[in-house]
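A single chain comes next, written as structure tokens; it is the form predicted on its own.
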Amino acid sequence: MSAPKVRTAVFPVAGLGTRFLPATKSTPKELLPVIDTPLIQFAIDEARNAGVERMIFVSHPSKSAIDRYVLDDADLRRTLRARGKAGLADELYEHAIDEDNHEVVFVMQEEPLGLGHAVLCAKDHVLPGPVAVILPDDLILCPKGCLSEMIEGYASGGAGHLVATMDVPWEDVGSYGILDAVSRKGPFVRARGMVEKPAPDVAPSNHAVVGRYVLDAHIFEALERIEPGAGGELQLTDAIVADMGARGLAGFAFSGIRFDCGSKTGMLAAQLHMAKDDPAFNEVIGDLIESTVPPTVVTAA
């Protein structure tokens, strides 16, 4: 059986980052760099490789700089080409969405209602077939990309909602919500339900969802029919928890390495990660793995 075409993918970004306040008073979270590659960069990169369409960036008014970077800007281009910076102009067209191949839709969510609300804001934008959400501050390095890789397998994971998991150390599981596995074959792994971050000695697995979905589109219909969850909020969980008996529910075990961006040791470890396997950083990683051995201490004889 052919995968059903994933058409659209939506990018939740109305978040305030609180937790990388006050560096995000006045720049987005997801504009936040891993090196010199803001977050959404890579989320923007593995959609359009997973052969997306439409995107759709549910966002805030006070984050006007991610419509800025998200689109062409030919002034910028054509100021750097003036100053001799053809390279830097063509490298930023290369980073923007062009509109010609696909299709750009900015949705606002006035107030942070839930991730369930965020998603439900792009409800009528959204193009036939299932629908993908990335989670900028989830960055995953894959090969292929994790929605690519989630894409690809969709049709034969069995169920209409397949969301990314990776397992984590039985400890960490109360920072996840974890799935309730029935079977494991391959990458995915079949679900009777999700827990929120349950305590380990309780938790059904630790198998944890991450920020990666592959949802059918009757996810919006189970958003409009949940009532508000945690903080009140409307929870993307609870609505593929209320829709699952009729669409079905699977893990898919990417490939690749996660890391948790929205938190300042996530972002650390990510920046690390990639500085070590770029020789442009070798001497810094040298001089940092240096200075944090201690010394050899030489007892006389």
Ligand code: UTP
The other form holds:
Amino acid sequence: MSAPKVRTAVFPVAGLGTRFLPATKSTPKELLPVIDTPLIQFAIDEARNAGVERMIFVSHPSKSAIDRYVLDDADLRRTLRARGKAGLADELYEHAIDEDNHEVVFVMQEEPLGLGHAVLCAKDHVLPGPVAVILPDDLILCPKGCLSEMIEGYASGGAGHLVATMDVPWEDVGSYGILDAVSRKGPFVRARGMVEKPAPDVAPSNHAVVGRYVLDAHIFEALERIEPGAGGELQLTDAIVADMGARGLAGFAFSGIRFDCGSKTGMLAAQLHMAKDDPAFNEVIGDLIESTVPPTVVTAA
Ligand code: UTP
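Next, give the form predicted in complex with the ligand, keeping in mind that what was shown is the form predicted on its own.
Expanding to the full complex; the earlier chain stays at the top.
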């Protein structure tokens, strides 16, 4: 059976980003750069590579910088060309979403009432079929693209709701949604539930859910049915659990590496990871490593 096509990607970008205050007072978290590339750019590239047709950004009126970033800025490109920077102008054009090839929709979430609520805001704008959800602050570097892998595997997963999962150290399970796994076959982890932030001694597995989802369209009905959960917010995981009896739930163990760029440590790790592979930063990284070698301690005789 061929899988229904995943034609829509939803990017929830309306959150407050409190862990990055004061930076996020005026700069949306999703525009914070890893070296020179904003987080949202990685997410857009991943969705484009996965072949989605429509990108829906669920944003907030105070975060209009995101709209300005994702769309083409012909004036800026003209100015760059006039100043002999044609290469840079071309690069900007490649980064921006080309509205001839992709539909772009901005929907406002007036209040940050949770990830589930943000996804629900996209309901009236999605194309028929399953929907991808990408959390831009989860940076996933994987040769093919995490979403491409998930969409390719969606039909074989045997479940309507497919969530990206990675094995985390047992002592870290309390920071994640954790799958109640039944079996594992290749990258697919069949699950009968999900537990939010369990203590390590009661966690059903160490398969943690991270920010990529391919969800059956019935998720919107489930989101309308559920009550606010943790933190008084409408939780996406609650809706997935509410609907998994009917549609099925599986985890997808993607290949590659993931950085939680919504946290300072994750963002720093991403910066260092990118810098270490770039010859432009060899000297800086080398100096940094040298300067962290503890100095020889000379004690007075
Ligand atoms: P997070 O919980 O990581 O983002 O949500 P946050 O709430 O903005 O960050 P902190 O915890 O206060 O630092 C993951 C993604 O979901 C979006 C965020 O913008 C982020 O991209 N989100 C979250 C919404 O769009 N709406 C919400 O109500 C909550």
